[in-house]
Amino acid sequence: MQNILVIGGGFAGLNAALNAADQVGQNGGDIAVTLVSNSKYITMRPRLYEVNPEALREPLRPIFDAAGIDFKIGNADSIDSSQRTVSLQGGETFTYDRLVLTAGSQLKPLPVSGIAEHGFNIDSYDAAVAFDAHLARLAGAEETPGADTFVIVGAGITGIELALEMHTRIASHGGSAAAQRARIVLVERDDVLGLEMGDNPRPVIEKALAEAGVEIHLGSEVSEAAADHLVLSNGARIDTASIIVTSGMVASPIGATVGVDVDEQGRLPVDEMLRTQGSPEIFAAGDMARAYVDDSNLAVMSCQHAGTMGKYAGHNAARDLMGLETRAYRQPNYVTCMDLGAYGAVFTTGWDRVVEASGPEVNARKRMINEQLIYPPEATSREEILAARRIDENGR
């Protein structure tokens, strides 16, 4: 029997493994889909700046069982694509035919003294618990310097929608007495809030934290983190306890270990098919592919793209495998949809980001999106959980 090996639990290895194993049956492939994951759980990434993030994850073995995927927990580390195998921490070794990598992405290590011993994250579910907890510490402990200030390290789309929900947070631990004292500072390097949105958007974002009251230091880059305090680039010091790094990602680094150089952002270079361009028995999606989504765009690190991915890899990997005719990865239409706390939402459509609605109408899709979409499927029959996650008649 032959073999197609996941390695990865996120939104694009859950949509692998299932397009894959439908592939598989719906061709009479003697064909094994075996998926790894460091965790049992899928994680609702984009969530985890929300109140109780603890509640931001579910299980992975009841849809692959129902679905027919072998299911294994292990941390995959190295690829030997000339023996075609996977090497997991610990030693244990699963070969492969077809290689789906969909392995995600990490925080991008900000070189700051201090940084990693002080600061905290939310990129992780495991990062996002710890600083819930550190949350609900301050909420109990004495007044000290710095304790009611909290400073956002990146203002891109993460950063962002922490800051406009760090008063919710802070009040879910303290009360509305603790939010309404805090302080919430937001640093970012560049000369613009949320570069990578574009001008379009910008207003809207810069209304929604002037309403909250946030405060930003643009142009500004921190030097040194301790854990009573930091210091800008420009020398300014400011007391806090709660350093949040939202900095960025980086593909995950088992990507270098294929053999083929990955791009700045550690991403394998694939083709239409989303084969990694040197080694066409290994798919690449999610964050782990440097993808084009139309003739211009790439595709970013988000699970808008990491979902619809990861079905076109896994659907491609199998029928390669059975000698069948792929399908090109393509996903023109983009939108976002961003939380603006208690401003509402701002949604925008195609690549100039054009605003299409924001305010508190927006609420609800954004509720929608977070809340529905992003989820998997409810393990119930096999064909339902194949059938709800198959290419639809859009390409998505």
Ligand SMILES: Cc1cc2nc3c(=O)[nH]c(=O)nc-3n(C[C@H](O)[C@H](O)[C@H](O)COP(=O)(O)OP(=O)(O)OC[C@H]3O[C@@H](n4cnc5c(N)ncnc54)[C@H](O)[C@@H]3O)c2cc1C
Second form
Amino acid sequence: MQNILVIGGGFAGLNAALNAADQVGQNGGDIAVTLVSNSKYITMRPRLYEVNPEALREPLRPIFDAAGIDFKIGNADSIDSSQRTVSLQGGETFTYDRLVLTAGSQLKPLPVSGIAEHGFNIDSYDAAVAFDAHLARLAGAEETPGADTFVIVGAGITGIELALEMHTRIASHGGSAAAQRARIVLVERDDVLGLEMGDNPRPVIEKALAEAGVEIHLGSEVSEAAADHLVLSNGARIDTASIIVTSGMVASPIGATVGVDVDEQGRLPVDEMLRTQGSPEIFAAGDMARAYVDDSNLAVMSCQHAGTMGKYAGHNAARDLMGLETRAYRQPNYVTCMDLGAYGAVFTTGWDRVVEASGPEVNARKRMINEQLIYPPEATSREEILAARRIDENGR
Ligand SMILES: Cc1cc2nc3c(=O)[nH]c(=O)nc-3n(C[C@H](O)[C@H](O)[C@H](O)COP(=O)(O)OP(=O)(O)OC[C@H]3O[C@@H](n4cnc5c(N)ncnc54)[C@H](O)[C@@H]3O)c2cc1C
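So that was the form predicted alone. Now I'd like the form predicted in complex with the named molecule, please.
Whole complex next, starting from this chain.
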């Protein structure tokens, strides 16, 4: 029996495994589909800025059991494309006929003295839960200098969403008086906020931050971090017990073991079938893949792109192995929806991120994305699960 191996059980990996199994089933292939992930759960990463992060993951095994996918827990370490093997930490090795790499991304390390020891982040489930436990400890602790100051390092989408959620987060542990006392500081090394969102939504974002009283330091870097303070590049000291790093994401390091050049975000270059250039039996999707969504735009690290790319990667890996026609990945419609806390949310369309709506009227849409759209299908029957994740009539 041949086999398709998927590494990583996130948004891309789940869809890849389901689409591979679907194609194998529909075409009578004698092919096993195995997914190896280092967690039993899929983490709702886009929600990790919210209150109660402990609730923000869902078990994968019921879905894979129902869908007939072999699910193994393990941390993939390296790939040998000449032998078609993947080695796991601990020594176990898996062979593959087609490999789909969907191990996602990690927080981009910030090379600043003291950050690794004293900085928090919300990049993974464990990190977000640890930060929440810190907020709970602060709420019960004696008043110390800096206890009410929360410094977020990096004003990208995640940093801005977190800054605008901080009052709610603090109130959830220490009550509204603690939230009112809180000083929320956003430090950004660029000269503008939300660089990756572009110019169009910036006025809305700035208004939301101003209304929430967030203190902003642009053109500033952290040069030193400690348990009770940090120092900015201009020499200013901020007393704080809470430094939260939102410095962006880099692709899983396992991509670099394939042996082809990865881009500056650590992503594997893939062709329109999502095959890794130079290793056609290895597909990549989601945050690990440098893929074009149309003739000129590259996918960004997002659920929007990871989920759809995952579908195509699984679909194509299975069909390629069975000698069937594959389907080019295209995802021309791009939207963003950003939570702006008490201000509401902002919804943009297109690569120029033209603001279509902002304020409380966008809240329902953001909730629908965060609480429904990104969630895995119910673990019902194999047919229902597979149907829920097929490439739809719009090619998504
Ligand atoms: C705080 C935060 C906010 C975000 N907000 C948004 C947003 O508003 N909108 C949006 O679209 N995107 C957002 N993102 C980005 C989005 O979460 C990612 O782009 C998305 O999760 C990528 O999906 P993926 O399947 O490629 O990777 P992931 O979701 O990271 O999944 C990777 C999976 O692989 C597993 N894994 C990792 N390494 C290994 C290994 N070596 N071996 C085995 N398994 C492994 C992991 O446990 C995980 O299950 C946000 C991310 C964060 C952290």
